[in-house]
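As structure tokens, one chain now follows by itself in the form predicted alone.
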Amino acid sequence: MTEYVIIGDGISGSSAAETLREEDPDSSITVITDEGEALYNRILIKEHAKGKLPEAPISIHDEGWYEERDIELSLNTHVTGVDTDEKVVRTHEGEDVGYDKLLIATGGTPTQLPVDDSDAEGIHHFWTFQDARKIRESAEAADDGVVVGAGLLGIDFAAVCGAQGVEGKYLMRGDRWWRYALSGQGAEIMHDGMREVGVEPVFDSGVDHFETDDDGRVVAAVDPNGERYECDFAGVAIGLTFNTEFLGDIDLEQDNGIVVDEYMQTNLEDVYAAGDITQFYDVLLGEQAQNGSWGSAKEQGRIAGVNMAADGEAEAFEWVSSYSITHFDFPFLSFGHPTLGDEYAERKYSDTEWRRIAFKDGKVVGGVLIGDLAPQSKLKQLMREQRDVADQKEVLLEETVDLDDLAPPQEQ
């Protein structure tokens, strides 16, 4: 009987466990997590923090789900080491859990700002269900807020401020939100959305240090220009630090994440990785890539499960990810790798409609849609087909995209 061990019960770890049970019904499956509750929807915790959603719909699996599938779930369990020669996982309780095949799906932990008093009470990071509960409670009682981190996670804090009636200042280091993926024109639509919910973007700013009161609670953020912003609530989202410290000095290839091939296999035999933590080989891009989206993590978990259980041919991970934001009166969606293009095409259609497409080596590799999300399926199709279309940008910027208007591949 094959023994599978999965470290991490996020969507990738849970998806792998479910797949392994389907692919190998007689196996032993153990899932180890340091969290105190089983899988929940990380996408919905932001709605809970905004005060828009109770707790019940956020939970995806209860402990009974694992029991029904004969999967052993170890909650509140910290992995302290992995011995890939002996094939054991060591826990904080001194237990050795043996494995035949191991999946590392531990994700990351929000990075703390490297400034004074960044761990003060009232300063929050957004990752776990427990974080969301604390953010909701803190925001409900707050008057003034500061948000740091001009990316896809930081904007969730801006939305929490807006929904909870907190007067917010969004401190950004550059001249616009998500400057690696949006031009000034597209970003300004997002800035207007923030202002409409009561959050003011502040550019060429950031945080030099926080100020606290005698009880250790945050009272203000001071930016590098010396500007002081009073706050009794602060949200920080400047990226993830990957949870790999427990791996110690084992000979696992890492490069800002765990390096895996398109089959989710690491450089070590019988050791796989999936989810946010991976630097995976993207078969559409033709190079290593990273992606933190829920759908991508779920599919990576499934692929890892299939390949861990496979005797013969492996299945490759091929996926066009997308990430949506629904905090404002208009929708927002990014897909693929919108920051990795070597050329771009964009157009503004109205005050709340904008499109930008990223190309690399002539092919679509990603993009951002604001307001009108209808073209996403066709643009993703082009990305999957890896068609050379960069010389036909006008067709892709038409308000309604019709792929029949593109020159057939053989005529290009």
Given for the second form:
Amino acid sequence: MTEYVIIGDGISGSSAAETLREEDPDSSITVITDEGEALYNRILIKEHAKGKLPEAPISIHDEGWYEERDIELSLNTHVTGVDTDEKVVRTHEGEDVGYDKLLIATGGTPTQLPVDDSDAEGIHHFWTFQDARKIRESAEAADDGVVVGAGLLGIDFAAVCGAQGVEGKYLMRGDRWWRYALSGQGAEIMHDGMREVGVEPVFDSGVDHFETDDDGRVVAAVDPNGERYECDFAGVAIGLTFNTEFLGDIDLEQDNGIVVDEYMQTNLEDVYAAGDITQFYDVLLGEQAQNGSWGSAKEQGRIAGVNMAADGEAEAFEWVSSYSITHFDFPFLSFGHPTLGDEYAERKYSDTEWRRIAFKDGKVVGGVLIGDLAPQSKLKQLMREQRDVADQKEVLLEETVDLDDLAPPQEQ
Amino acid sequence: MATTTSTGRTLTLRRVDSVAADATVRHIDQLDENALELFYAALEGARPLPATGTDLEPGTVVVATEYYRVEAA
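Now show me the form predicted together with its partner chain; what you just gave was the form predicted alone.
Below, the chain from earlier opens the complete complex, with every other chain and molecule after it.
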């Protein structure tokens, strides 16, 4: 009987456990997590923090789900080390859990802002359900908020401020939100969306330090220009630090995440990784890449499970990811790798409609759609087919994209 | 109501302001690509949401720019 151990019970770890049980019914499966609750819907916790969604629908699995599948779930359990020679996982309780095959799906932890008083009461990071509960409670009582981190995670804090009636200032280091993927035109639509919900973007700013009262509560953020912004609520989302400390000095290849191939295999025999933590080989991009979307993490877990059970390279990970922002009146969707192009095409169609497509080596590798999402499936199809279309940008920027208008693919 | 249809074997999307504790809720990023396309087409009134071919069940609430409950037409 094969013994599988999965560290992490997010969507990738849980997806792997489910797949392993289907693929290898007689195996032993253990899932270890340091969280105190079983799998929940991480992309819905922001709705809870906004005060719009109750807790119950966010839970995905209760402990009974694991019992029914004969999966051993260890909650509140910290992994302190992995010995890949002995093939054991060590826990904080001094237990050694043996494995034949190991999956690391531990994700990340929000990076703390490296400034004074960044751990003061009232300053929040957003990753777990428990974070969301605290953010909701804190935002409900707050009047003035500051948000730091001009990316896909930071904008959730802006939405919390908007939904909870907190007057927000969104302090950005550059001249626009998500400057790596959006031009000024696209970003301005997002800035207008923020203003609509009562959050004012502040550019060429950021946080130099926080100020606190005698009780250690945040009272203001001061930006590098010396501007002071009073706040009794602050959200920091400047990135993730991947949870790899417990791996110690084992010879696992890492590069801002754990390096895996398209089968989710690491460089160490019988050790796999899946989810946000991976630097995976993207067969569509032709190079290592990273992705934090729900769908990508779920699929990586499934692929890892298939290949672990097969004890071979049974199925490769090939996926076009999507990430939506649903906080404003207009929809927003980024797909693939919108920041990794070597050329781009973009167009604004109205005050709330904008499109940008990223190409690499002539092929679509990602994009951002604001307002009108209708072209998303066609653009993803082109990405999957790896068609050389960068010389036909006009067709892809038409308001209605018709793939029949593209020149036929050239024989290679 | 965001979209209504009267033909057989289709689903309706009804905008809702609140969600019951026992509701099944899915974020739009959880829909597969086919369901996502059909969902947006139905939302824009382009075509009805078919009752088969997606894993959207009546009663499910989908979180998009608003909350929409899937209902039998």
